[in-house]
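Below you'll find only one chain, the form predicted alone, shown as structure tokens.
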Amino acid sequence: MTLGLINANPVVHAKKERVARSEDPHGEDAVDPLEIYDFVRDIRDPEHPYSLEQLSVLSEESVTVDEKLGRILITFTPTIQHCSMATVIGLCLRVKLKECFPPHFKVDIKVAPGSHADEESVNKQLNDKERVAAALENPNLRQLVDECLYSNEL
């Protein structure tokens, strides 16, 4: 994947330590920001062997959790305005929900406002239930997205 790169040197930042965490004080189905990032903060680009942690697209501060309205918001920030891969990213983030948290939690992803050039037309995408479903139903498409969640090169 290393023909064609749109941002050929992304900057690298470290990545932080896991913070070890005691028993949850809000009770059991209760869902922590920080549980939610450390859960897909080693999401590997679609572009580069680097994690969207270490790529600073996403951070502890990009999730945040209602409970009362049982809404999970993930904002992510592409490292170009012009990343044609943003929609990969979200498509990755919200399959990696999928797999751990409560289906009653409505999970919104969106890209960091003025963050994208195309902001409006990613953020229908990523929160268009028809259109995430096509999206993985394209077997090309699916694969990328496995290989950004399953791949150990991190």
The other form holds:
Amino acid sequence: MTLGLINANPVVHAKKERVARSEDPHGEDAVDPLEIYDFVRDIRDPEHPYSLEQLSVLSEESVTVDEKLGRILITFTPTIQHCSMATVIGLCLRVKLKECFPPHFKVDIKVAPGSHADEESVNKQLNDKERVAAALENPNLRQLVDECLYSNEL
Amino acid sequence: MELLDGNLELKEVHKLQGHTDRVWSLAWNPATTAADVPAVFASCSGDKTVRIWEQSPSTRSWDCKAVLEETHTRTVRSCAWSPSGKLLATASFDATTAIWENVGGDFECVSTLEGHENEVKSVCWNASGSLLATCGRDKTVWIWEVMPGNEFECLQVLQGHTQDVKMVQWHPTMDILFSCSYDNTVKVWWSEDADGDWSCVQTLGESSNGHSSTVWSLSFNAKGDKLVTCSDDLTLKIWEADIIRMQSGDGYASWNHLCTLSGYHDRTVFSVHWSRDGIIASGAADDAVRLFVESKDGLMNGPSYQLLFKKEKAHDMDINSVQWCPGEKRLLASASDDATIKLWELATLP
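Form predicted alone done, so how does the form predicted in complex with the partner chain look?
Let's see the whole complex now, leading with the same chain.
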């Protein structure tokens, strides 16, 4: 574990205004990228008490959906180039989406091009489902992910 | 049946439910090739259990005969029967490999192999059943010697891969070991004599026309002179070697790239299996099973392969493993993230 925070001074943005959307994610066939965004925007950053949206790690443009192929692509921007929390953020996104979306949608998660020093290596890890499965069986990592996903629900 | 002329389809004949999490792998018991012995296979899952499935000879239905639980404490990733069919090895994310023996219908864990630093991802017995190989995320491949009384001794720990090792597979007739990795290569391990040290005699990487992303699995043809690999790079690659030369004791003969099957898969190919009568089955993350065969044209440039059949939506989710039944030549089993196992019959269309 590192002693200090990876990024001690993140830039925090105001929360964007929300538009009321349908609460039933499994009911419809059409998948709206903004609907997906609503499920992930409030995930808390692993290091700071702010949401991924507030830290501009995620924005509405982060989510693209290819309905024909049944694929969801989420691109996120770590706050700094050497962010070692990038894989944790990726795991949080996967767990959250698995809960909210029908399993027949394939999900790919990547860091925004140019946003991370080990972009290829981080992307490869995030999309290797065996590595993801094993990571989520690690109790310490699972606890961190749960805190990022559920700490707002009190 | 002349494969290339017929109108073939993969017909779903059974759907087996029972596991409560994704099914990663399955293995047919090799002793069930005999005509009067009911077909048996084992499956392993993220639910930490291994299930043994048997077909009733009278009703032809499939039942789960045993659930091997309370041994592995995490996902069971891979399983393999010894050539005699009497022992079953199971590899787990809990860093151990368990050895089970069938004692009058009940499976007992008779040995636990420890040593890997973290998740064990694959286990495989050699053709004679005298050696066992395991591999894992710690980047190593372990060779174990099978000794009397269900004792296993680690012969050697093979270092060489620079990343997570996904699968190990022994050659069908010779004691040569192959390993596939997240480092995009396949390594070949060989020992010149029975007591000697094992070393990496070849690496099938990008410079040898190898894969450009994680290699998930490999399979040999019946003769053992060809092998097929599958990868996250969405291709299958066929390789060949001069096996006759090797079998005659002339030293190691290297494997050469024969052809690449690209443009057929849309997402990661997790599993590939070559049947005894020459059909290559692939299972992928696009939920489809595909069958390939060698095509008889184009012999001027060497053999080439073609798609024989594609079963879309074979499962509701990713397919992790495909395995042809050793006895029934046209029976294929598939295991999926949807927690089910399906059995398919390759049949000519009416």
